[in-house]
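Only one chain is shown below, in structure tokens, and it's the form predicted on its own.
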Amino acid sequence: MLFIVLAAGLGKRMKSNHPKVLHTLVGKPILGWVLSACRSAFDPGQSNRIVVVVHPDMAEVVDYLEWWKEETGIKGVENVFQSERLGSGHAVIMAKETIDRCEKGERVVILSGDVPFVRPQTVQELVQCAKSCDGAVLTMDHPNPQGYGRVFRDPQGFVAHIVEDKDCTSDQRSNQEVNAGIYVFEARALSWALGRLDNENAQREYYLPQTVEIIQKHQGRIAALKVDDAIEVSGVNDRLQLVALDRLMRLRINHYWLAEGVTIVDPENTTIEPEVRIGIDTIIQPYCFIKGKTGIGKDCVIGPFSQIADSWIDDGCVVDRSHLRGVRAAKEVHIGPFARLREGTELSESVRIGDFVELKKTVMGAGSKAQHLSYLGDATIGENVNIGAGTITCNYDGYHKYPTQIGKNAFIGSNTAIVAPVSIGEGAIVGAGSVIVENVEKDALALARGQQVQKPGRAAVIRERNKK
């Protein structure tokens, strides 16, 4: 099958420097949702290709398509340019060379790049509907059809013609069955009809729906499939619609996970992006943002206001009001509240990361803990290590990053500065307030602080002086 996605529209009402189809719903570009629907609707028994029609000024869209091809591994994706925006029919004509390479009987699916809710199942049903005809059109009944093309059927129920809203007579405008803008055609019939399009209409544009009438007038048959849910075929024209559909998409995703055994305490105020995976009996509390390719195991608790991106959280973990990106946490890890874990951090089983702790590219062994007010960067920490409050690894000299090694069962006292590169041996103890600039041997006690001096009665003198 050949899928053609029309994405060359300006989207002026978005008032944006970026193409409309790259604005996001739940973290994924509108065009990405449409491409995913195409991919899921592929016929496994055929060669499947996708052509996206864009304007030459849309370099961002072309770049996104290259990224999407690499990300999905689908090679049969290309773009063609529509230099002049002369209507939907003209946009499809830009892909005519690809259409003409289709085999006889091959189906061409045409979708809009700004209709993100279309379900793959609906596309597949429309393809089946078109198998015994020259094509099929997706329609819906709309209580307020203003702006939509009206669909008119013949006595047998096939589509006779589609009239755009601006070309409708007053009687025709009362028809509530409207064109949803998604089509399937037999390739040869479509190519033949495209060659006979004209622009004799109010907009002086080449309308794709005219192909339906052209095919029908030459003894062809175009079926219609009516959808019940108007949201499925809703487009995005401005930011108000974008926000409304974003909310509905979030709810669709959250309702899916509720049905899969995940507790989402407040679905209206929880964002879970489409590539996230979550295990059963996990609890997601309100105002969480779970993004990218994140996986969360079963029996976890993700506390309110947490932000997790591109991370793996294993079974039985707790993340409490914390930010994680590019993190891997093994079973029974407890993170937060108010922790920040950055890319390259790996936490083994039963690690404890407490409040106002930041980790970057740090590996912590099983049972180790950093409970308060610490920064650990470029560090490798063994099992059962205690990191005292206020400990930092001084890993950056303004030009390069340097590693810190801490052996298992070591104890790092509070307010310690470890100046990398440095190694602290197994079982070593570092006294509180130390500045460690040299390696510490196994089982050694390291102290690196100035000698305490005491001057009796001096405090009272200072107070009196300050009062005066």
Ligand code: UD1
Contents of the next structure:
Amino acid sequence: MLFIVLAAGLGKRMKSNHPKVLHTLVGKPILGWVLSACRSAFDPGQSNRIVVVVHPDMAEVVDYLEWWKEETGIKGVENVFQSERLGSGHAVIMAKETIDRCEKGERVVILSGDVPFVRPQTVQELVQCAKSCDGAVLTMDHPNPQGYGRVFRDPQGFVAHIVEDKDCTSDQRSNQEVNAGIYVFEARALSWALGRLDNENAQREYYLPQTVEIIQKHQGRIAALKVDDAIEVSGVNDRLQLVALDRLMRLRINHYWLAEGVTIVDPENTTIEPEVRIGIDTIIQPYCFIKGKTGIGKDCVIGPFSQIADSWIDDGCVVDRSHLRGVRAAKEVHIGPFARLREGTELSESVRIGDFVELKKTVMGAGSKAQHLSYLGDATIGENVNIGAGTITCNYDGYHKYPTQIGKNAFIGSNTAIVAPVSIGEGAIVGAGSVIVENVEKDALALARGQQVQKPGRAAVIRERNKK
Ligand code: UD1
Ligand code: MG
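The form predicted on its own done, now the form predicted together with the named molecule:
Below: every chain and molecule of the assembly, starting with the one above.
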């Protein structure tokens, strides 16, 4: 099956320096949603290809397609250029060579790059609908049809023609059945009809919907599949529609997780991206952003204002007001409030990370703690280690990054600077305020700070002098 995604339109009403189809909805570009719908509607028995029609000034879209191909491993994706924006029909003509390479009887699915939330099942139903005809169009009875093409049927219920809003008579305008901009055609019928399009209309454009009328007039038949969920046919043309759709999809995802046994305290103010997975009895408090490929286990509490991206959080963890990216946390780990855990952080069971602690590429063994005000980077820390408040691994000399090793059961006193590369042995104790530049042996006490000096009575002398 061939999928054609129309994405060359200007998107003027977005008032943006970036292509409309790359604006995001719940963290995923509009075009990404459409491509996912194509992918899920692939016919497993056939070779499936996707052609995206873009304008030559849309290099960002071409880069995104390359990224998407790599990410999904789907090879049959290409773009064709439409250098002059002469209408949706003209955009499809740009893919005519590919259409003409289709086998006779093969179906071509056409989707609008700005209609993100059509369900894959709906696309599959539309394909079914088109099986016994020359094509099928997705429609909806819209409470506010303004701006959409209106669908007119013949006495048998097939689509006779589609009239754009701007070309409608006032009588036609009162018809509420609208064209969703999603179509399936038999490849030969489509190719033949594309050759017969004209631009005799209010906008002087080559309209794709005119193909329906052309096929119908030559004894072809185009079926209509009516959906009743407005989100499936909603297009994004401006930022108001973007945020309205974003909210609707966010709520859908959150309601899904509520139904799956996850408590989302405030579904209006929680963002869970589509690829996230969450276990039952986990509680997500308000204002959290859970992004990318994140997995959260059972019985966790994710505190307010947390941001978690591309991380794996095992059962029974607590994350409170913290930012995590690329983190793996085993069972019963507590993080936050106000921690920042970066790429490559791996925390074993029952680790405790407290306030104002930053970790980067750091591994901590079971039961270890860094409860206050620390930076630990490129460090490998054993089990049951206590990292005192204000401990810093000095892992960077302005040119290179160096590693730190801390053995199990070690105790690092507060305000210690550990100048990497260096290792601290198992069970060692480092005195508070030390600057450690040399390796510390197993079970040793290391002190690296000035000797304390005490002058009896001197404070009272200074006080008296200052009073005078
Ligand atoms: C289109 C349909 C309308 C339907 C509505 C549903 C046409 C003429 N009308 O109207 O019947 O109710 O969608 O949302 O198709 N595009 C190009 N190149 C162009 C022009 C458009 O690639 O030269 C692409 C756009 O990027 C977009 C799609 O085609 O993805 C539809 O174009 P748009 O201008 O958004 O048409 P609508 O007015 O929304
Ligand atoms: Mg549109």
